[in-house]
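This document opens with one chain alone, in structure tokens, the form predicted alone.
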Amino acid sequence: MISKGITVFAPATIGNAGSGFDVIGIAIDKPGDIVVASRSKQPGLHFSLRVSSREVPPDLSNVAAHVAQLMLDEFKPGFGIDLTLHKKMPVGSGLGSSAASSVAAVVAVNALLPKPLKRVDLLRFALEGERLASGSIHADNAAPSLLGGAQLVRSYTPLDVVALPVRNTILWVVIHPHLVVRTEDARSVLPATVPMQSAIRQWGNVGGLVAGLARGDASLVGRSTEDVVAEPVRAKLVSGFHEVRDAALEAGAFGCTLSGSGPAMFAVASSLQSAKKIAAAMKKTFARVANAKADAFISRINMRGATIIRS
């Protein structure tokens, strides 16, 4: 328990990791969100926001404030909390922006409680931030941002999250074009039913993805990121998707698809030299085809998750 103040960093995530729609996600090193929190003699939650975007709510409707308030309501610690969200991640990025804000907030508040919970027990609060942001609970971003590594959501009712074994040799190239895809829009285009042959293909890819992560097999992981359920309809929301994916594959990527609901895309590489070449090709193609600038991040899987960086 920390009585004075704390700073928490929560990392971005690659939701779905391709074929693992809503059930697999991995944490990456950056970008991420930061929350600074401290105890207050004044009861209740005192929330402030540091961000340049007008798209992020500055009041208690912000996901970070929402989950912090839920924790105060449940645990009634006998003191208030001053909480500031330093919003570093873009909204509607496909990198788990709302999850990172929620996770940073719950980890910070938890550290200030007289009897902090175990890290995994904080997930239910972070998921309420996801419910507020998108209207539904999905843990493929929140779980890896909170716990680190590659996380499998085996079940939602009851919630059962399993850390997947990882041989952390694969490099993940993440490109975020300066475009926006609202999560609500990306979910509205999803099919209500899936043909049996598509389901069988997707199950095979999910199994291959899990095996590839455990073996550190970039080729197998790349092949297994193929998504025949969400990608065919969501790709239409991202200008230049097919051209960028082709450019990544031509530059040596083992696989390439959307990160979460997009517009961010990720590719799989086996070396830093290859990853840099792939990143350059993807950025160049977004600029040429979609007239969009893009940020590039190259990372192995972040095994730590949310981190207390100052107390």
Ligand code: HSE
Second form
Amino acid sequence: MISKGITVFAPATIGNAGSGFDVIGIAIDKPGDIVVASRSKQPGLHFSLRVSSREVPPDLSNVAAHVAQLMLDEFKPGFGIDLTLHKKMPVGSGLGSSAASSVAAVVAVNALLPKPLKRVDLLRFALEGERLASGSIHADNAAPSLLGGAQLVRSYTPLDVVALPVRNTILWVVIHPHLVVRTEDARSVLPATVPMQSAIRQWGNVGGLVAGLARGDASLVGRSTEDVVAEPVRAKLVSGFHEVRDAALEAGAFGCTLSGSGPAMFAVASSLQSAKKIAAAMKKTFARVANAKADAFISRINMRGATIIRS
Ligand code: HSE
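Shown: the form predicted alone; wanted: the form predicted in complex with the named molecule:
To see the whole picture, the full complex is given below, headed by that same chain.
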């Protein structure tokens, strides 16, 4: 238990990791959100927001307040909490922005409780942030942001999250174009059913993804990111998607698709040199085709997840 103040960083995530729609996600090093929290003599939650990007509407960022309040309601710790969200991540990005805010908040509040819960037991609170943000519960961002690594949501009812074995050699190139796609909108275009042939292809790819992560096999992971369920209907929400993917593959990527519900895209590389070349090609293509500036992040899998950076 920490009685004074605490600062927590929660990282961005690649939801779905391509073929693992709603069931596989990985944490990356940056960007991420930061929460600073401390105990207060005044009961209840005192929430404030510091926004570093013009693109972040403050009203979408209070998932952190929501999940913190849920924890206070359940645990009634006998003191209040001052909580400030330093919103570093863009919303509607496909980088798990709402999950990072929720995760940073639950980890911070937890550390201030007289009897903190285990990390994994915080997931159910973080998921309420996802419900608030997108209207549905999906754990493929919150689980890796909270727990680090590559996480598999084997089941939602009951919730069963499995840390996948990872040989952490692959480089993940994440490109965030300055476009916004709301997860809620990207979920509304999904098909209600999946043809059997697509399902067979998809679960072959999910198995390939799991095996490729364990082996650190960039080629296997790259080809297993193929997503025949969500990507076909979501690609049209991201201006330049096909051209950017072609550019990534041309530059040497082993695979490239949407990160989460987009518009961010990720590509798979086996060396830093190749990753940099792929990132440059993807950024240039977003600028040319979609007239969109873009940020690039190159990372191995972040095995730590949310981190207490000061206490
Ligand atoms: N699995 C979620 C989706 C991730 O694809 O809708 C959202 O970032």
